[in-house]
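The form predicted alone is given below as one chain in structure tokens.
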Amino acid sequence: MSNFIPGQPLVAVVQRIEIKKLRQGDNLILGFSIGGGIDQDPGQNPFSDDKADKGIYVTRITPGGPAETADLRMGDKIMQVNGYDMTMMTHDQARKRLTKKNEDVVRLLVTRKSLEEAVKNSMGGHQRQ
């Protein structure tokens, strides 16, 4: 089973991440924020290379929160939550899927740009001497 899309570079790695929600009173805290969704403007997403990509992306991680502890990272694209496909959801549907009250654990399948790509981008031009 290949997810290769012609014209897309094969630099994404798939990660399985399990986040144990933090209970604060009646709230269950995940410790991250999302952006994107099929109802949002993909051109506004700073994490997608393809500006037609309407996927759900991690836009913020709370320092010391459950998501950071589980090694979720900013820019990760959420493909599945507890087995549910997240690739064709609105922003609100995705938020509701992540914040279900009866689920203490969220199992995510995310794609992340490969380490090599991330390192290359972070060095972006600082090598000239």
Contents of the next structure:
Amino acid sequence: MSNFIPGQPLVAVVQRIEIKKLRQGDNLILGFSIGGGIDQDPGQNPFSDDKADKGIYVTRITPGGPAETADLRMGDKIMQVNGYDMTMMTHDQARKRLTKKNEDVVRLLVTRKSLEEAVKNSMGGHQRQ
Amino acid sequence: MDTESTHSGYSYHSSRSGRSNRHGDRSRERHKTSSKDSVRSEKSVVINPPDTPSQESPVTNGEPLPGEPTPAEDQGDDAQDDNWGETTTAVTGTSELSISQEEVVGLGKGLHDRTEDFRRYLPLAVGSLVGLLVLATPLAFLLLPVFMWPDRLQACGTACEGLFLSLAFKLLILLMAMWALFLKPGRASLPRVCVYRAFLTTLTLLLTMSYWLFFGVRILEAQDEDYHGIVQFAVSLVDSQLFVHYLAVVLLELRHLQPCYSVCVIRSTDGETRHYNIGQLSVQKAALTILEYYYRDFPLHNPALLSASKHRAAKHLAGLKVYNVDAPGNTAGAQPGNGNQSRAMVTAAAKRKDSAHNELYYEEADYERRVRKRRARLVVAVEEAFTHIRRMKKEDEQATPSDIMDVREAALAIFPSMARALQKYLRTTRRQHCHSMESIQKHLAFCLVNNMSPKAFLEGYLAPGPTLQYGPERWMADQWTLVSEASVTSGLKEGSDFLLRCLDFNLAVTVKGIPYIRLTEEFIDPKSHKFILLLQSETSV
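Other form of same protein, the form predicted together with the partner chain, not the form predicted alone:
Time for the whole complex; same chain goes first.
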């Protein structure tokens, strides 16, 4: 989320989130909405710090859905889905990755700003010792 | 002194004279009485018959007209003294000015009109004379040899006769061009002669004289036999005259057309401002052009609307009286009396101003509301009146003859229902003197004939129109004075200004040059217009 330089390796603090898909009629839903992608306009993303960041962000969480239960939050940037990198994906490719019919569970690596700050605070405390 | 008569063409003059207790107004009254067309005593009310009196027969009631050709000094003083008792003391400077104006008008009333007509047709007379001279000269050159030494003259060959043809057509064109450009009665009488016209007339006369001189010396005296040469000589004269005419067109007409200066014209009494672009003209010609625009664009000058600010100004000063409480010579207040007093007045005036703006605000809001109310009533009344009248259609021909009216009768029939509302509205906006009953009825008839809506009929009364729309007694076209520091025949320059003075108001004119515009070009390849689509979609998973 911070220090995003296109072409350079990205360092971020991530959280592992596992969401079980819910069956609703004929569909398997996860209960959130995504926005962003390399074919989209990054300037309109309200959740990114760096307005050149073309990653996939969580824009909405259905209340009471599987994503909310799994502690996914609005504004999270999705770094990996089931091991596949999501930082350089088009919007449609990202959607397809998340909605594969033969998968019941998706394991996401998400990052958010509060994670970084938490690590910084704890590390600072550790170093003071 | 009821000024609210609908017949009034001049009642505003008498209303002006009724309020004669103010400083500044006294000089204006003088100017009113001295204006050529409106002659009346200030103590009486004049109710005019529906036909307003013409210029030749002003309404009077027995007092001597300032315009009668008697020794005007005494007359002028008498008219002055009659009113002396009525008014307060006035500044001496203005009364001297006003005496001289009355004097001039009194002296010249009989002569003035004749001079005016004479000056108007002077350019026409000069133009005709020069034109005749110009026409006669080539013909004289051709005919004199034939009459004076016909036997020795060589016969005119083919080329020579061809020249006759060209001479005839060129003369015809020259005559038509002169008629188009010069032979019309002047549209204004300017204070000084136009430099270019004088120059061109002189040039033409000089040209003709030098040709005559040459003809007289070389041809008449020597009795030249070469007729072909003489005809060529005559044709060359006509050519030169055509070129002089071309120069006249360029100097007199074309040079004015390309805009070069932007002038700002401000009316001194109510601040009406207009901007115009004019070309390179002399100051007097520019003043004339501006006056023609004035008559077209500026709304009618209404002195009745200016009295409110004068009231306020007078109240500021009149309400303060300075008393010197200390006995004179007392050392306690030993400052120069004048300085102390004026400072005290200024501070007191500053304190009073706190209530004056409040008053103004509420007064104006109240006035607005009154005007709007009256206007609403007027619009409704007029619309209702118009519904009673309808153009006659085929099926109405069976109606009783008493119902069928012509335009004038129709106007008279519906006029009374709207007359009261219209009169009240005009009184509120202080324009009742501009419209006589007769003129309103005429306008109503005109609107009925042309199938206009009630709104179209009303437009002329809701807003003041240009001065020309009203009768000739409002124009005051002969009262303009050009006040200028630069010579009036010199050209306009950037930053010059002058004043056009009329009876009640001035037009202040300032001149600015139109900037030199530097225009650069930029070429855009039509293929370079390319766009990308920016999406931000949100998908739920």
